[in-house]
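What follows is one chain in structure tokens, specifically the form predicted on its own.
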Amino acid sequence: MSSSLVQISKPGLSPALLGERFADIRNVSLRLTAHLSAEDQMLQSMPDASPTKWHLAHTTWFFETFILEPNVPGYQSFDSRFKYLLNSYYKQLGAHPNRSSRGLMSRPSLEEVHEYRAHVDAAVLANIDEFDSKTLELLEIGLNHEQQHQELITTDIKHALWFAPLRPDVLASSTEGKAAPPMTWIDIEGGIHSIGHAGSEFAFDNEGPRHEVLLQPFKIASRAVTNGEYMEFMSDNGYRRPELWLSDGWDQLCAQGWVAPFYWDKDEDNTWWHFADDRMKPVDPSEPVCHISYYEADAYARWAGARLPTEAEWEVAAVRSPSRGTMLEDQVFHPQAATGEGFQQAFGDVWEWTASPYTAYPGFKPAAGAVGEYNGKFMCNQFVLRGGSCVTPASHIRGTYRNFFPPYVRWQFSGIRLAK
């Protein structure tokens, strides 16, 4: 996941509560990866993805680099070479390996990475009562950073296993009798609305400052677009009609040979299957369409006689009706069909592309120092996604959260909510 590593400051962090949260979140990462072999955890299927083992080690590096080394006198690093090896983007901390080479790191072994995590965890918990408020704020940033990487662990290993030479097993599942509720349109009044983070709860710096926006009256769909609805677009030659596509999107379609969402495949009986839950399953028409690019989302919206919402429109609607869909804690790892009425799936199931480029809010200033590097410099050539997905931790998402990716990205759990 792309997102900021800088927190909007807040007072009153409790060492005891943070210690409990620290232990819980760190254990979630281990539980997420327990079923993967050492060979699985070394896979890197593309430069945009990282090996599972690297995620486990890099998140540990964050706590060692920003929490322990500057704040614990006499702390002994687990391995001084890790400062270079596990750095991701922090130029102010020195050199780091090329991102595309992370899959070449057979050393440290998975066993050593687990030992590294245990070493750092013990040191953090032994010293947490002595940390000042600024260090505790950095610790909470590190926990949210780890939750981002928990989501990346699931997206990256899915991509890696999909590209493995041995194709995924087939898991037959019935989709008969299932149906999503009808899509309805929710009216939102025009006028001046406030968006962005405010208050004392945790938030990343790119979620603020809170500010006013002028919106025209608009309608927003009650749920995400389903596989069945998207297949109607496909059947109407949606991937072969250049008038529906942005110019750059059409170029990507032609260059990459897109004919369907990512992880979809058609069998000899003309039935669509997709890779889900580590198996190939028949596409369920009632589930949200997933693993599509911004270009595909925009083309579908145009075909449907609608558009994508701006991120301000999305936030105004979602904060009013913060409905929860499937998230990481449900351990389904696949978006589920909407149920009920009203504004559904605000959080969970699929990240929803918005029409908004990822730029700074009025008054935004990147934080000083290495920990502030990660955010502002990525405000170029990316679009905002909102709401989280089926692999987003529930405690990590909120109405002001801004995720962002380049418009061609398809390996994320990304989908569509329409607006008018």
Second form
Protein chains: 4
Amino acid sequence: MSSSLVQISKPGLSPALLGERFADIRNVSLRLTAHLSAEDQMLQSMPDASPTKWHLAHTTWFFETFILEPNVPGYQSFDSRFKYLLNSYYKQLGAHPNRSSRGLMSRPSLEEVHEYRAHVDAAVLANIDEFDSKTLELLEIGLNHEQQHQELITTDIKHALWFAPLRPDVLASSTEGKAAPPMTWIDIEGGIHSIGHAGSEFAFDNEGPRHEVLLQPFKIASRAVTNGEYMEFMSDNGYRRPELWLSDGWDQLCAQGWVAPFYWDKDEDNTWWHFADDRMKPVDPSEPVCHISYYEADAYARWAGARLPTEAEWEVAAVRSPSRGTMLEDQVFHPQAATGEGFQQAFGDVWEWTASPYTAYPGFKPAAGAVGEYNGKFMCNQFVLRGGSCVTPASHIRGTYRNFFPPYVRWQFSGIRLAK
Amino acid sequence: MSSSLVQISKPGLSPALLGERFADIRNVSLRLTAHLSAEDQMLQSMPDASPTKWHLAHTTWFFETFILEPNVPGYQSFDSRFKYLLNSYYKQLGAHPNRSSRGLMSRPSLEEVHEYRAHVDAAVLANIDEFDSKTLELLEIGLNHEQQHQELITTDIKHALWFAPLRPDVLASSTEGKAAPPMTWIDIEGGIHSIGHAGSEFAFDNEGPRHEVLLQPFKIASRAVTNGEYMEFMSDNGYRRPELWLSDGWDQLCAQGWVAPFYWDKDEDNTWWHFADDRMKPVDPSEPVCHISYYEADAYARWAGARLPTEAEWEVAAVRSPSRGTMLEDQVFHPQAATGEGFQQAFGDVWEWTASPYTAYPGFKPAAGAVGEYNGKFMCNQFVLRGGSCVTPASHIRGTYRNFFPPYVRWQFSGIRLAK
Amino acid sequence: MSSSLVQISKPGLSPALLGERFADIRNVSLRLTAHLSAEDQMLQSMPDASPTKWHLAHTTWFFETFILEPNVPGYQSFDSRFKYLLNSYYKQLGAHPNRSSRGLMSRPSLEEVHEYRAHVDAAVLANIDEFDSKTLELLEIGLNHEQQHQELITTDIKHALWFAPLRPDVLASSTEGKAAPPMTWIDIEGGIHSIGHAGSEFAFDNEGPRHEVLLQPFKIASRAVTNGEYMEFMSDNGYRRPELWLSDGWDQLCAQGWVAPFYWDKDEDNTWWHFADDRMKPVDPSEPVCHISYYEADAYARWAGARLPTEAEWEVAAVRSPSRGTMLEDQVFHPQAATGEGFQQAFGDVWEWTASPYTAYPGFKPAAGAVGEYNGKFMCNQFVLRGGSCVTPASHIRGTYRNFFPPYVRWQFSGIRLAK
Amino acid sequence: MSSSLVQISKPGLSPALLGERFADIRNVSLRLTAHLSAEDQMLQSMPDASPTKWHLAHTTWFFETFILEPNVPGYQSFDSRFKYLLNSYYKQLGAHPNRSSRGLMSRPSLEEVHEYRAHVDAAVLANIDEFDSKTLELLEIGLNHEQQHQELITTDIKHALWFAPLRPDVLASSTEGKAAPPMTWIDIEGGIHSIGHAGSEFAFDNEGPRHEVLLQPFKIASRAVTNGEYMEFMSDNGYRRPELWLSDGWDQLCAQGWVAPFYWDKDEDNTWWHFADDRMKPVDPSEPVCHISYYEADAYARWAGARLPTEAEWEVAAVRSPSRGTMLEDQVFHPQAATGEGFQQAFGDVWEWTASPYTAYPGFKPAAGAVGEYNGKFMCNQFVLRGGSCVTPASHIRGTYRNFFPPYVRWQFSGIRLAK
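With the form predicted on its own in hand, show me what the form predicted together with another copy of the chain looks like.
Now the complete complex, all chains and molecules, led by this one.
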């Protein structure tokens, strides 16, 4: 998710409006992390996850590196060593620290990182009126980049606190017994559809070009698979039947000892609990199942006599105009707008694994320079997830968004929607 | 490649003709291995590769397990322990040895494996007239399975001899200076095309169902990339420029120290040699580059300002009827037949990496039972290769064939064809 | 070094004096760490090293677990979860976190750990007059345990800051060109000598029983090997000649790429710098070489035509009475007292590797209970170091002290003294 | 065991007698391996173990390299590539293959290795009368080296057949219920004793110099610990009580899942079987326990309220003259001769772990040249075993012999004798 930073050509952006959004989004990162101590913000529990403080610093580095240094004459960098220190993986910008060493970044302190943020924010806002449209576009990318990291801040600290020596206690609490809405199958006609981003709103470059796809008629579930449904799979020995699993998935299951979704734990009474909001809560059967890998989503679908949708199927089903059945040209999804008829829980619950390996759309062209150096760099060994989760910033969600992770990943808020 | 064993519905097969093919193909395996000693046939140089003797035994086990035991009343198995010993990965058939322990199979001896082959061959041929059509179909699968292993016998022993403590000596020899045919770009129209297998000839189930795909207009190279062209990439620091590589590919390159195709070695005069036919030979600039990973193919294409074709593009370009531009319904490729106009070196040179991750065709349905247990089991983390190499049995090659390997694999005879 | 917690039988200790020492030593830990931020005190750069905060907390846990809980009726533990959280490896006390997860201990915060220390300190001092002699002995062990951890605090944070993404800068500075004292060989007579602790002063149990050893006549160097001498070994290809190395040492050298002592770095002018006091300083040829492994010490000695002393030789040479040539019965070393005649730099410079694997003295008996559970637990795969380093608390040093580490360890302040 | 190739200065050896011994010992290797097929002789089941064929070839290489090439003018080497191929680890002789690749040595074939042996044997015998005394000494070393490898041939092929995919079947058989001799404690006086080799018979250099040691009075068991006694330790949860184990041993136990000696397996009736002579046999409670690591020996001793003897204690107890209580000057042990009074099962049953890490005797001096290059090379991280096992050639056993292996090793025929 953190790799697609180059956007599609954009019409003019208003510096004033963008400045407001800049201030807002930068503030969100601080509010999101305010409850975490400087020590909490140091935690790195696996190489794939980063410390909170690093996220706060790296997103700032992005603005300093791509906006201020090339465009603000006389800009004084906060600390010249940060150019190296906070580079994630942009090889055109020179060497960078090994990812797994981010947890050793006691210096700069959190306080210094906050000062660094203030320093950069002030410089951006003081100069925003002078930026040309190309720079404003980069600024908008930087804001979307920061929103991606806001989601990662949440997923990464959850992982770290789970693995901390003091594991969260199990807290007695009753399940509420909410009923999930009934699941129905939505029929979608086959034929030529269009997917991908077009129009004037922001999107990452990997969401385009918008292009036609040929689909066969298919059915897609009206909502995500629930914990209750997933527990039936578990009860039916889903984690003990190799014939349900991809070969790589079964190897992973055996090596890791998977018996349930990540963050689940069973007490002596065989009640399942999961880790949420800093404590253990009973698993609610009506909620979408979450924190599962692609392998588990795929095995569940096979067990259920269904399959996962492709990303084209997912997008066509999710962003149909209720009246017309296909998306209008230039239409961009807004979470508050209507999705495809009957298509529920698409946005804001869980990311939904699709059957589509993450590859380039036809005609995809990498952008020039370091910011676009790696557009296609991750198009290998990953699967596309669609939708958006409960920890995705709402304004960051859209119907054409292509999130992607390797199939073994479970620390993201990832779930299942069936197709057939 | 070794995983797709279930074929599509087939009309009647003649027991007499099939018996002849059975005898022929079984003999090929013996001829192919006749120059290797019992000790050579023990070698296992990595978990992904298997000893020659194991290939000879496992292909025999396939016929005993799927043909003789269920269909020949009173059949006496050669050795009841082989049921476990020679199972590769069919979990519905019970436990199997760890793949990496195949090199420890000094017993049964090669002589016993030859006796085992004779025992099973005699039983098949003695009973072939009694087999029903379903069993004959399984027999045909078994023969195709054996042909797959014939190719693996060659790739695996090459790997083992390369890593043997006595590395092959460099033998002085002059390069012949053959000229490769000039490379041209073939234009293919966009629109709806059909790909995949249909008709009465044998194919593996993953080659179907035949279905329509929507393609944009594209260009595809008339032949494979040559060693000479690839050496230009090497000279242009192709192995030292991260911006040309997928992120996973670059990591692999660094971890493995890749600087050239596999099996290449440079002498003091900076001349490149490669390992072929048991000895070192000078690299011939006119031959297709071979033994490269998907990562290298992808990086080369990016360097060349092109890309790899998708498997649909490849198939459409390769099996067009010269006159009509699309493949005739039910048409099956025969290597001796004409391929798409101008499309050279498609079959019998090198397997060609495509840009397509290996996934199911729309409507693909796994077959029932152990033989089809794992049809989709490997549809993850692999890329499709098309065509066929110099070590693929000629009668095993066809235009719809989908070979697949993980992107880091280099011990197969794999090369590059460009598209754009 | 952190394993030998049980001391030899002791005469009465004065609660008042012990209380003073308790207050002093506990304060030293705080002073020693005062310059480190809460974030610095989180750092764990390898499983063998621990965060500063963990050291501060674990040493406190020792007093709470072994002194307060069994001996102070009604003692209220600061946090009941610490019993598990802060146990290092005492298996009789139940489960404990994995050593490598100590860096994930953001909670308790450093502030809470300081409160924990104050809570425990107050309880100890409030009750010290009531403790019986056995408890006072445990208290004295706890103080020595804390001093061991004071040294580890220094070695571990040095390691962490070295591996932090912001490596210390090289600071220009001139070497002072001090001359090391000339090295002479001290002759020691063979025959029966006594080594090991006896008497009324504190010592760890592994320092006894005092016993006789039979030594052949030997020579021992008057001082430690200097950086200058060690650089001659380096210049003479010491790190490239396998015949100088133990087999395991050579493997380690190759795997780790050793070319110099740990914490050394060479600039473009081929000047060697080393990391000290938070910055890079030029290597001073007159100082004892430091931060080398047993393997390097052993290889250097072989290169120099000498050998390392056994621990018995070392002790006999170091603690001879100047006049008598052997140690007086019950004599205990005090750093300020005279050591063996001519025997310089024994205490307070570098720990000196001996040729002696760490094993039990004849008649060594493990103590009962958890505190003595593991007396001999580490007597395997380690070598004894003698003396004491510049970061060992002075009052913790004595002539019979047996420090021990595995032969590959380099992050301790360890050097070389030759014998022959 | 394979490292100490340099012997102590020797008086004249008769070429005629030595030639006879040469022919005998070389023949033993062939007889010992005659029942193994060429394929069996390829097996390498772990890097620490080598294929039978490699042992046959490497021992031959020793004679070719150290005897023939330097001493026989005009000697024609059998194959010049063997100089590299068959070097185990003599770095002064140049590069050598990685140990773990020995299992990939299909070429030379076993037949060629037999021819190589015949070629070298003929050359040695044809020239033996011309060799000077130094060369004859090297020849005697070569014979002892070959005997070491004879034992390794047995231990290594046992390991390989145990890990072969076709594990040996359990064969029904009744235990014989033999009674072990009662165990008694032998009292040995303290004081100055002498240990180590002296005299005119052959010994490896690490067995000397003979020197005095000062021992405290001790008791040593009259025989080895039996399977029956060891099973009491197992029944008393010996493998589940960390307090009985060295820290490294407990880690190893947990990582490897040890619950019994190596090569043991339990059937459904909870009867223990062990692998011996190519098949599974019931564990005989009266036999010495075998195939245990140092860690297990040490834990057993602690559980039994005893300890392991040091190697000095072992030697003093084992080779006392019955009448005098100490070994006579220049006395060399012969297995047929009387051992220390009451001291049973010292030679020819199991190697007995001692508490002594493998280090140099005082005054030990490495020999010059490649053959002695590595005398002390393995004096680190290993423990001494004394005695000799049922698979040690009888003429290779002597009272001063110092075998050594790392403490985790279990594939040798190693057992326990207690002391206190």
